[in-house]
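What follows is one chain in structure tokens, specifically the form predicted on its own.
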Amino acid sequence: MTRQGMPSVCEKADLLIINGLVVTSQASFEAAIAITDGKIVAFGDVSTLPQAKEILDVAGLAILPGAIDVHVHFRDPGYTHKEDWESGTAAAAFGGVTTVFDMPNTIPTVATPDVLAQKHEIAASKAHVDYGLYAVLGEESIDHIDGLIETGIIGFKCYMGNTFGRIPSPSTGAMLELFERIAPTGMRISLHAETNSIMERRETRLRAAGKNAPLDHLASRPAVVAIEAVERAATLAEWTGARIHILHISSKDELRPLAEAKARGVEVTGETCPHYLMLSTDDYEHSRGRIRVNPPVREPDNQEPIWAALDSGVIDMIATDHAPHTAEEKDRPVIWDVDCGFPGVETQMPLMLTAVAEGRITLNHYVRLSSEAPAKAFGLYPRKGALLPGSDADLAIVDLKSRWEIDDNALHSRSKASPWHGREVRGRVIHTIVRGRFVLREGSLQPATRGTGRSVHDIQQMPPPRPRNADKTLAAVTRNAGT
């Protein structure tokens, strides 16, 4: 129990939850929790806390602090059609999620900082949730990396592979000089980690050659061109000292990269997400076109492996590459023609839960996985991602015990299309508190709290940057050239 950060006797706290099962990455244990300004101020007996304006009583469910979705695609603004910040939002705060962070490839894609405040302005106007925003990092970019920053972005985004909005890919050349000029800045470079040439080669031949069906998308992405395109961005990051973080990892063999350049002191952070732990090509007959997405679900002899490294370390969180798509764009018969991605903000916390309960992994791990190394990943930690005095009150509040079917139709992303259709789950999100205020109150949108969502770039405190080989950099080597 604890005292830290009280108000004093006579101050009341903004909201008091009593009986709750208190769940951070070290402990689970009963306690209480005191709000108030939006911040956490104690917890412990609820007789050693103070009086409070109102009291919220959770007898029976579990309070995690709200997790922290690193990777999401709200479309808005270009394809709103598919989703925008609002409903975006919304669905993030039915799974349980506080904050996230939204990529660069809308309309117009997110390279210089007029543009970056345009979607600010968007984000701040439907978001009920917290978020971070991407900016791409890539040849349209390069000369305008310090205004983004100072606009205002969660990191960069780097697309060494094709996918949805067909961003263009940088050479190596010029990953190179991008990297050189990010490392001194201290942010962390987001990557799609697929190497373009090797799948736009295969794709043209397998079209070629009338291979149209579902698994012909996993052919034409076969595990190399993870391996590949992991090595290079490593050995780029070793060699500039900047930070990056691998996005959806999807296949064992990229593992041994991933912990190699982990071993060698690379700074560098890793994510998986619930389709790559849970499905497989087993699973391509029954969804069809719904299935396919950037990187593809794999082989089952994956699962194991990216489980495996995700209870060793060498995969650090779990992210969902919400990418949602209309019905419409997900059923089309050729594989080829249909849209890549599909809604998982609201079913990751289930869906973990569910391999909680089955003892995949503790109820500690998956905090630490969903919220407190997100956090510290990206230089939030411990204003989010964390149940402490002083943290921002951010709350996932949960029935462990509540089984329940995933429907499409009931998600509330504009998306109602996905491969969890029917499956069955443990855990529901009671409510989804985020900065002290309700979001989700008894499984209810709180319609006010549009617009209430605030950008975290303001609060992001990365550690200190520690560029490598600057005397080398394509910068420096012809700063004097022609004198």
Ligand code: DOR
The other form holds:
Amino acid sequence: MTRQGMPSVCEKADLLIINGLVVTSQASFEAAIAITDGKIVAFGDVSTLPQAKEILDVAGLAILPGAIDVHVHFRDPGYTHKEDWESGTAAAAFGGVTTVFDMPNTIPTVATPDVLAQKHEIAASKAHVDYGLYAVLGEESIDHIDGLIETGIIGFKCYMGNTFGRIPSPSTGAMLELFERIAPTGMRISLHAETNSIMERRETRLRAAGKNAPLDHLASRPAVVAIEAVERAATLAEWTGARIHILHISSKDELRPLAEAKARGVEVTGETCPHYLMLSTDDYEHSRGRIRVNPPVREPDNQEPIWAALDSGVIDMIATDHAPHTAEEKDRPVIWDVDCGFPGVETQMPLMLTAVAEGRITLNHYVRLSSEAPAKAFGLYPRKGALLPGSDADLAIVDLKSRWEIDDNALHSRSKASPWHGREVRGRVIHTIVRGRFVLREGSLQPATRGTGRSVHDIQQMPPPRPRNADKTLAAVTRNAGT
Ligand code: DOR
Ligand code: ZN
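Return one more block: the form predicted in complex with the named molecule, after the form predicted on its own shown previously.
Full complex below, order starting with the chain above.
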């Protein structure tokens, strides 16, 4: 070991990966990679690298940093018939995803340190890949903010609109107070940005009118719900200095308030998901309830502007909103009875690599969107999200040429009901490596890796917080004089 604790390249490495095409956000080049103690220690021509205990020849394959999916629902505890930490992280490994951030709408909702600690225990005992846990930010968690951060979270999740789990949405007044409280901590707040009062009113009217077809779900949540929510969240973030992240951007219309907020210097990032890029109202008839998701898949003219926003940087990253439900829960005849969401953690990479093969985005930009940008937004870069000496050896090794068809029944998620069934894709994950350890090898899950995934909250390093209007917060104006 050198003084910095990095193994010297002269010592024997644990693993040498040879003959692959290394793909970073900046460049693609042929190089061997040496890995020791779970970290990348060197790149280069194989003749310049140390001997290794093990050599993996990946001729013909591409080596990408593992994807970081900042938006999954692994359902454990509470809904383990839909998914659990074992099946969810296995699906992630099959999808080249080496870190996931899990949402708090499990049972009980992750709103207190005790519940969070219980979820940490479950995840640590079952996970095949690394993970971060979200805590809910709402009226139920306002008195637990410090305890939640101490117990270990990757960020807060605020539900501006109701969705699966029916977590109550805070009023705008409560949101402002919550943002005031989070701003000095520097943690990022991820937002389900759909305005509840608009949706509830419309759904009630639609139901009363006897509407219950798949497209009526879209009618209950037109893009104005997202425009209004993004605009309002950006205003509160700008006032307080809180950092926010807009989850699952579904419409061209919410790009304007997002771009404007960025231009004003609001610390806001955004994600979209493959279903908003590749599915549209044209898919409702054959997918029926399987396509029901919040926010809804929208009209085809949203797709090109969302792709363009990925090119321009208005949208920062790709996530999946992996939201597994059983086939029975997805195939109910009345759309209002269908559970919202579908699995995605396993299909994101092949779907996006298909877009790469079609020339829609470059492979290097895909690496930025799927790995580098999420790591940067949540303070994990360059330990995660990078192929650099010193980074965790989190790798997705893929065959870019492989063509195959998505089959719901072959998904490793417990959920076998998605709108992707039958879709042709290009790009298959062959090996997934997490901190130097094979989780997927030659396309086979390595069962001994169950319980080896670790929470990433303790390596998170967010930039210093920049709270604003601190003298006008509720805490400041209600403080007693002289205390
Ligand atoms: O469709 C959705 N399903 N959207 C969400 O925001 C939540 C998710 C779930 O948990 O099922
Ligand atoms: Zn979600």
